[in-house]
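The chain below stands alone and is given in C-alpha cells; this is the form predicted alone.
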Amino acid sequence: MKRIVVLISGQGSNLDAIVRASEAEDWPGRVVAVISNRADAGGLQRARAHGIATEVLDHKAFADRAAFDAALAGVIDAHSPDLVVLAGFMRILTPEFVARYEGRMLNVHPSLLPAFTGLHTHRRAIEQGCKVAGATVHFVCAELDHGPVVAQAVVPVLAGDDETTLAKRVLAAEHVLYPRAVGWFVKGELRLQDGRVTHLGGEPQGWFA
C-alpha cells in the first residue's frame, strides 16, 4: 500500500477530492498524513474528519526557508511516504528539499503550464484574451511551477468571466484532474523519462473538463 503525505496551507478541497477518490476507487494507496504550515488551515479539519493524522509546522517559527524545509522534511519522512502531494501549499521550496523528493512529489497549478506560472493566473489569462484556461498536474522541480507535466484539464474562458468565476471553474476541474493523476502514480501507471511523463496504459493525459 503506497503512502501519501499531503501538504496544505488552506481549505484543502483538493485534499478532500484525493481522499474521496482513493476510497471510492480502492487505490493501492492512502493519504497517511496531512501537514500544514498554518494552524488555521481548513484542510486540517477535513483530514481529521477522514481519520488522517495531521501536523502543523509554522514556517514563521524558523529563521529562514532552508531551516523550515529541513524541519518539514523530517516531519514528512517520519511517515515514510511514497508520494508527497502539494495541495495548495503556499511555500516556495528550496532546491535541496525538491531534490530529496525528486520523482515522487506532485503539484497542481491553476493554469495550462508553461503559461502563467506564479500568481494571479486567472486574471492574467483574462487580460491576455485567452479563450481557454485550465490546470496542470506536474512533478515538482527546483524551478517554480515547472517540471514534467503529468496531466492537464482545459476549461473555457467565457464572456463576462472575472477572476472569481474562472477560478471556480478551474478548481472544479482540479478536483477531477488531481485525484486522477495521483491515482495513476500510486497504481504504478506513470513513466517519467527524459523529462516526459507517459501513462503506461495509454490513457489520455489531457482533456476538456
Second form
Amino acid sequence: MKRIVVLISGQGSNLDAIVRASEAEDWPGRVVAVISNRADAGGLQRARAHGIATEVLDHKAFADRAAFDAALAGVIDAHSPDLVVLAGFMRILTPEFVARYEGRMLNVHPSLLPAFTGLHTHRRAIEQGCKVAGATVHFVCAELDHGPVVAQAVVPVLAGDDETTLAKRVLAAEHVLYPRAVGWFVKGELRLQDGRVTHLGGEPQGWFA
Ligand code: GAR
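Got the form predicted alone; any chance of the form predicted in complex with glycinamide ribonucleotide (GAR) too?
Now the full complex is given, and it begins with the chain already shown.
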C-alpha cells in the first residue's frame, strides 16, 4: 500500500476529494497523515473525520524558511511517504526541500500552467479577458508553480464571471483532476522522463471539465 502524506493550509476540499476517491476506487494507496502549517485549517477537521492522523507545524515558530522546511521534512518522513501531495499548501518551498521529494511530490494550482503562476489566478485570468481557465496538477520543482505537468482540466470563463464564481468552477474541476492524478501515481501508471509525464495506459491527461 502506497503511503500518501498531504500538506494543507486551508479548507482541504481537495484533500477530502482525494481521500474519498482512494476509498471508493480502492487504490493501492492511502492518505496516512495530513500536515498543516496553520492550526485553524479546516482540512484538519476533515482529516480527523476520516480517521487520518493530523499534525500542525506553525511556520511562524521558526526563524526562517530553511528551518521550517527542515522541521517539516522531519514530520513528513516520520510517516514514510511514497508520495507527498500539496493540496492548498500556501508556502514557498526551499530548493533543498523540493529536491528531497523530487519525483514524488505533486501540487495542484488553480490555473492552466504555465499561465498565471502565483496568487490571484482567477482575477488575473478575468482581467486578461481569458475565455478558458482551469487547473493543473504537476510534479513540484524548485521554481514556484513550475514542474512537469501531470494533468490539466479546462473550464470556461463566462461573461458574468467574477473571481468568486470562476474560483468555484475551477475548484470543482480540481476535485476530479487531483484524485485522478494521485490515483495514477499510486497505481504506478505515470512515467516521468525528460521533464514530461505520460500515462502508461494512454489515458487522456487533459480534458474539458
Ligand atoms: C485550490 O484551489 C488550489 O488549487 C489552491 O488552493 C486551493 C485549496 O483549496 N492552491 C494554490 O493556489 C497553490 N498555489 P482546498 O484547501 O479546498 O483544497
